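Here's a solo chain for you in structure tokens, the form predicted alone.
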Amino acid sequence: MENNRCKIKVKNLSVWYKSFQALREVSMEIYPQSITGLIGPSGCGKSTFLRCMNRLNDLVASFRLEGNIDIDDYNIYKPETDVVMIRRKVGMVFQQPNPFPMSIFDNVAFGVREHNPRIKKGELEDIVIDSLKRANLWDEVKDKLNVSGLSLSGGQQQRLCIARVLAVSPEIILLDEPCSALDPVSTAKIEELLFHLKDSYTVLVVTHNLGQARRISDYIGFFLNGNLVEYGKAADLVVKPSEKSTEDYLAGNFG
């Protein structure tokens, strides 16, 4: 996989909120068709790092960034960058499932209609069905597409949110603690889904669940106090970390 051209190249990324420095000169290369797990204790910079990928931090007035993030060799923080297109290319799934108060069908169709208001009904239906199938939800909802998305269970709602992201054809999927509010059965379904999605997408997952990070990640980055302490192949990092703080975190000594 290291022979693949990297999908995302982060170089000397530092982030501040007013005077607080959330990230300190983080550099990382993220490869396509892989899952990169981001681990570390609360407040270490994982979510800030994730939200830099689709420029969601821009919405925070006190946010300031130095360094580069290149996606497909394009610096997404260039002044002329179309942020709407970046967010279409880089989809986001949040910690709490957040379906819109509308039907299951309209939840998945929402972003597609926003980007293409004149889309034909049949084409839209095909996209919705395909997205629900990719999110491993179709068999559970195919007979109730007109029912509110809010009526689904927590795990189903999270997969609905993933389907909503997939419908706009992203290349990168960001997930911020996607299973923290879910039961073990729903968590297992999400993990299985992510494992299949990496065949077609570049996936980044923030998780506090070390077992989950071990199960699903091809690469793992360990953050501490805004620093990327260690980054490498998951199989190597969890067995023999090179930094003492990584070893202590994986052993459960803090976090």
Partner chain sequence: MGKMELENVSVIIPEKASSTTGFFTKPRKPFKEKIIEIILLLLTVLSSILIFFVMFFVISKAIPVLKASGFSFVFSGGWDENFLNAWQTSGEQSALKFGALPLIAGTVLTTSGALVFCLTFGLGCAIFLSEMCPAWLRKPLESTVRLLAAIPSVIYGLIGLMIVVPFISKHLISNELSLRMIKICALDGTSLLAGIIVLSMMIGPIFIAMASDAIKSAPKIYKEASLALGLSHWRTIVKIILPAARNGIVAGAILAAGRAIGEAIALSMVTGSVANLPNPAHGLVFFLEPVRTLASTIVDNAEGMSVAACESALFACGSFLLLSCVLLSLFSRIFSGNLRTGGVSDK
Contents of the next structure:
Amino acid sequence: MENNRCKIKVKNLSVWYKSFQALREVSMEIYPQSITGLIGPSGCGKSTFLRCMNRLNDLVASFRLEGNIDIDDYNIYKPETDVVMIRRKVGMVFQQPNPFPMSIFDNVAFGVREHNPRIKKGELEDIVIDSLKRANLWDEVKDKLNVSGLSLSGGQQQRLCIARVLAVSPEIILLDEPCSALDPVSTAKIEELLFHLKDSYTVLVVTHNLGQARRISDYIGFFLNGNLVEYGKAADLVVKPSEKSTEDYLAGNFG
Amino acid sequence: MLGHAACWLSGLLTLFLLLFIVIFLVLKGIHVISWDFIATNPKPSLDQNLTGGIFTPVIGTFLLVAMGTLFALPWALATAIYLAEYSEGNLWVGPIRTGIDILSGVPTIVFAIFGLAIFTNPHLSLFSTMVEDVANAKAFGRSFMVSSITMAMMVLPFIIKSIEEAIKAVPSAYREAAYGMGISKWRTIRKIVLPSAIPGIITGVVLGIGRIAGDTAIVWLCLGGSMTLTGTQPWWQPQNWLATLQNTGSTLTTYIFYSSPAGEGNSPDKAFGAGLILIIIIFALNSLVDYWGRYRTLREE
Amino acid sequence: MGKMELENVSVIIPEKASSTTGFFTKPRKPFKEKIIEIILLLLTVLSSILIFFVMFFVISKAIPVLKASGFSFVFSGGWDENFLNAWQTSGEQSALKFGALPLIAGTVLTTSGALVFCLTFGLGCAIFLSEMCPAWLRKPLESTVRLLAAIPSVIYGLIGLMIVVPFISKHLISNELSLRMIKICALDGTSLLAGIIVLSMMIGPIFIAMASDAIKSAPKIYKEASLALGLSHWRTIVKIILPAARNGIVAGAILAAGRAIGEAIALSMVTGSVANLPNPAHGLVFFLEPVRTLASTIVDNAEGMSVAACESALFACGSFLLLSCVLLSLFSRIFSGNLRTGGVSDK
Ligand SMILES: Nc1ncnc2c1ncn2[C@@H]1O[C@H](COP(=O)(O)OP(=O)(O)OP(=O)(O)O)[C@@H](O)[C@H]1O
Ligand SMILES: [Mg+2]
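Cool, the form predicted alone is there; where's the form predicted in complex with its partner chain?
Once more the chain from above appears, this time first in line as the rest of the complex follows.
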């Protein structure tokens, strides 16, 4: 567990929405080239935690945070931080597939163009093709790159969203229940994709599907009522959880 | 960054525009406002100090608002009830809605010449005694009745829209409960749906009132340019009420137009005084709508 | 056995009930309901055919002048002389010829000028209101926009006449300039520019209200996705939010344009009330020349309605107004049709 330096270091993270405390003193170290799964019952703060990583919670007016999140030893909540730079480093895939209302090609090219307006056409095409290939989508869409992204199936849309994130080459990828809107076949495809991704990225996945968490994660964190109850190697945590509440959750005794 | 700055600038500009208008009107208008100003009739005079007050324009505004609402409300209510509750399955409802929608885009000046031309017809002299005056070449069918009917047409689509929304916002569970008890459709609407929609209906009416009180074009054409009430005097005695309605007068808006340098009255200070009072009325109406809206959402929560 | 009885009871009671009370009430109640429905339907139809009645009436009144003038109604000037002529001759056949080019130009110029302000400052304010505004400022700004939209046009006219017009005549028009132009038109501050400014103040708030609604209802997921990709807030607004809100913004602009075209009183107060066709050859003086719109012509010349020819000419103006507003309404329906989906469409 300690053989490589941690990528993200969360220390005493507490989050409030107005007066409601959504996270309580969460501390956690997340390791590179691995998949970290976050599980827990609905409303326990998983999404909140994830959205702190790329400061997307800044959009919520009532949001307030205490504690530290260091990415590569840099505290991203330092006042002088450029959030845009953080978000380039930390990509995110949402629960509902949300391709932009533009063509498949433009969806993937969009972020690249924005970050590098003077990019050569050939270069851009290479990046788009490469990203679509890595997202396991290329074979399905190579003949219709100019078709609207919204015309794809839900699973394809979700992979398009992943390709869109890969294209801007982040180091960390956050996925908030990426498969909850998908059928089992699409889910399997995404799981396979995630498995390949972990070689080059730090991946954080929120999931409600315990089987999925077991299958894909190297580490698992269990949240309950805003607390990080237990965190450790996936194999250990699933086989013999040290906390009673984790055991109950794994046994299906929670909503 | 430049874009950010431009947006901030335009936002603040909007705020300052309102502040500026309000402060300007207050500064210019406050010193003419007094009890006398409100309670005396306008008098034609070259000396601005002798031009009197705005009593009849205020009366005119209230008359027009009351009558305009009186004509528009039942009509709008019926239309809104039909559209919200009965229109299902009626193939014509699309065109009907389009017609009402287009009506809301018609400029008030078009309603104004329309109304004036219609009611100048001698057969309709019931609405305006001016028409009877054939000897006078300029006999237009102007009167409070004519202008309030025209106003009613103008506000109709707006009132219909907000009432329909209010009716549609009534939870269908209420209706189903009533139908389940064997209550007929119309009685359900009257006893259950309309009472629950009352705040929305009031909002619609108040919005309509604001439009009537703020319109100038229809008043200028259909009520004319005489500042005092021209019906049989004294107008406040009940036997003269009908005559008053069949004759002309003015409202705050036409008073402002008339007194401004663009009109013949040429008493700009008085125009500002009247403008201030008009704006206070309009803002008060808006706050009322606001209050109702907030009250409703509070209750729903 | 007990079950049997229960079944019998439950069948019999309703039958009994309907046969005793239903005998009298049943035929009468639906009849009353039917009558009410028919009355409601009639009133509804009346509200919707009102527009056709107005159109029919206005256009039929306009026909004598439109027929006599033909295309020259649109393509030639001389309205003021035509009008005086028709007034004095009390409407002989020759007096039915009118040229409304300056009025149409005045309408188009004031409206498009105001739209330019709307699409710059107005759009900026809408973006500010829905995307950038600090929380404490949002409510006051929203109320401001609503109150500005509720201010009667005559007050905008009054303010234009007492502030904007004197400002223009004092600071933008020199004595030499007005002397030089005296042959063409009097430059006293009442001008196209004043009209555009006053009109912008009037229709700006209407546009801002619609545009900021459209921006607010642009799907949040797109915004989040774009921000998460590492776009700045501003680039997200430009590339994602505004395109998604496009239909609502266009619908707002169309609605505002309709209001601008039809505005009569305020413009009659500040544009000079002269049927003058500003000449672009004069350079920037173009904006300082007086104009008059179709709508304010009706106000200014209303007393002429007692002469049939003048009345018909005013109705000709009215029918142009009416038709353009009807077209704009229909047009904006096309755009606002997509509003509920946040203006997003598959391309
Ligand atoms: N924008 C917000 N404003 C106020 N409260 C919020 C907001 N977002 C989340 N919360 C609250 O914070 C708590 C945690 O929410 P969060 O979305 O992180 O849960 P979650 O673990 O992701 O649940 P789920 O599995 O259902 O997605 C919830 O109680 C929720 O009500
Ligand atoms: Mg969640």
